[in-house]
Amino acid sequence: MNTELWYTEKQTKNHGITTKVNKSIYHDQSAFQTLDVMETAEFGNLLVLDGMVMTTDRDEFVYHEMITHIAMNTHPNPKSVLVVGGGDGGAIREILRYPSVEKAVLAEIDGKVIEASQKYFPKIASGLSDPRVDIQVADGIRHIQENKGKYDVILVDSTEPVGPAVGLFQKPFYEGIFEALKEDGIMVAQTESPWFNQELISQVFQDISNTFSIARLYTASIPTYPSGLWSFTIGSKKYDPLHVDESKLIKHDTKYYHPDMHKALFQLPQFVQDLLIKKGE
């Protein structure tokens, strides 16, 4: 008897995406949350929590590059930058490619993402050892309180806003965003998909308008996340994306992300611009 084992995420109460299972290779429970990675047929290692695809190895260069390039291309000298969640490292490997860091702090909550990410996605987490790294298996929540004026950009790596991360998507979160950054600082958060998490989109995006004086929000193709189209929201101090000097722009060895669509990247579909419109307007 040939047994076939599949992996298949729930994504709505009536969708889900289904992947080819060669096998389980890790499980645990943290105090947060539970941990899972295959070894997938399609996307090599996929790193599941409580349920939920965070990454794989086939496609996560996709969204560690687009959660941060934007806002590091966008400040013209980033020198501390703080991720909140994203124990897998890939965001943080990616702002290690500009050599104006000299400090990247990782606020993560789960150390066990940390060390499973480290054990079986080491090419994700390749950055983590880096000396201008500082771990801190900590509630980003707090460290932003702690942590007034340090910072000229801040990723907001979260989880879907279920258990730990719910407060990351709520506007007291973002105006301590504000107040944790430099006085030209940027902040980018992932804000879910345009399909399935509409009002959430639409209600962060008005928050993060009424926090910070430049707002902006896009999009990419992230081929095992919910829907496969991927929304970003950037807050920014004094720096708008759009009025980058595009000679400037750094041009790194990436796959997804480059100069030349920089600009483009805010040019949205009319169903995700129509998300953007604020409330009573």
Contents of the next structure:
Protein chains: 2
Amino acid sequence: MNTELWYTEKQTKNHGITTKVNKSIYHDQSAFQTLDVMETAEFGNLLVLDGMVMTTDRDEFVYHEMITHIAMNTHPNPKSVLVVGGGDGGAIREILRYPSVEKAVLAEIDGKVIEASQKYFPKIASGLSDPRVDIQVADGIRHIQENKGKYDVILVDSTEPVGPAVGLFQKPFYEGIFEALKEDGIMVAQTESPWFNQELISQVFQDISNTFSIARLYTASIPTYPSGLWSFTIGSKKYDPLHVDESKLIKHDTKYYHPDMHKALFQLPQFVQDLLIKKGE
Amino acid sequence: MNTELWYTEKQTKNHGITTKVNKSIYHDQSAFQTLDVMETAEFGNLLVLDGMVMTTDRDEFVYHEMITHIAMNTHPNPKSVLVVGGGDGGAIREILRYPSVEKAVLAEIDGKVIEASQKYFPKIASGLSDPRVDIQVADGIRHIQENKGKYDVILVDSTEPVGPAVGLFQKPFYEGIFEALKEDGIMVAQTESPWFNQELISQVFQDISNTFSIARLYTASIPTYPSGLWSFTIGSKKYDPLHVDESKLIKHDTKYYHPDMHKALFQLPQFVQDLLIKKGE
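Next up, can you give the form predicted in complex with another copy of the chain of this protein, since the form predicted on its own came first?
Every component of the complex follows; first up is the chain already shown.
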């Protein structure tokens, strides 16, 4: 009988997933976090940071398409785009599908994430060698502060709100993003699970609502993330994703997002919609 | 240090969930399956049949609302409704919200499921004592064969396609449902995970498309089910859920479904939509 290895992640104190591992293929410790890559039987290669699933070969397309296309397709002409975090390169790959893009900046604090993705997730990292991409191994918060009025679209592709990413879920950061965007800019942030992170979602939505004139939330199905349901929150200065001209949306060869779902995404389950009601209303 | 008990379910051969159990509160074996009820730390009481999660206190509302309201709100005047399976009573509870309903028949093959739900899930089973409900501990396939032209809406609230429920995922069963429905009847069946049961979804959709003039599929987020995403397939003789008059949809005090999402539900992720393309097209 063979030895069986299973990766088990407690996604909350009392609940988690467990998935069979064929072999562990990378383990490292950076200045910021622990990195692991394993080959799993169900999801292909799996990237784990500080004991939490970041992405897998099989379901990565959902997260990367869904953090990218709603904002990119809502902005009529995104030329200058920033990804905060996102060292695996998946969001960059999706951004580069838009012919209007002239420059895509990646501000990832941990260079080891970029290296691990290029080596073990070449399909996810494929866009990082594109000449339009500017990779900066840097603190995203500082980058935001130093680049005012520069970006059309900013994506906050962060890890969970513990350790190095705590500041990426706080109001001053969203205010900084507002400043770093052009006068018609739009941002989107990954904002955790509507089942397991309800207080965080409510707080972030309120903070983004108080910073931007337009705030919207949508979700996507990601089986290796806690609860299998993930949320993304948009802050926009001018363009409302719910009121785009659908005939002008760009259709790419994608596996999750398509223009026909663009407006439908905002019809949330009632319990998720209820998280977005401002306190006191 | 206390003893920790965790329930782990292999949802596929190589992947599963694990959830902390406060205590096991019921275990039984019926003529059809093994039944377990446990009190969990994350999801409240958990019903397990043959080693697979059927429902939990915390997320049951999703499955029960979503197997019920789309069909019930598409049919303009559902009076006579059948649930095949569904012994926990959750679908019946949702059906009874519609004032047009005169009779709701439950055809559940395993009386022990009904008893366990009434004892350990009183909120889910609450509708079973309603005078409009006719509980039949009976084989759903036989009930369908013996009741032709009788129902406005039929819900197939089955267990997984192994053991007693295999026949509930086959074309002769859908043909039987067609016969058991009135001339403007509509059915919906739970049809597993778009991530882990793709062949089954394609086959069932093709079978229902070949039996009914209208076939539609939609999904919902259920964290304790495999992949966290679940599908439901509609077969309808006359009323298309995608073309309802939204002003006539009934709004209930529900936690997941609401009329504004009724049409949006059919804008599926591309990889799910691709499962519905007929072979040869």
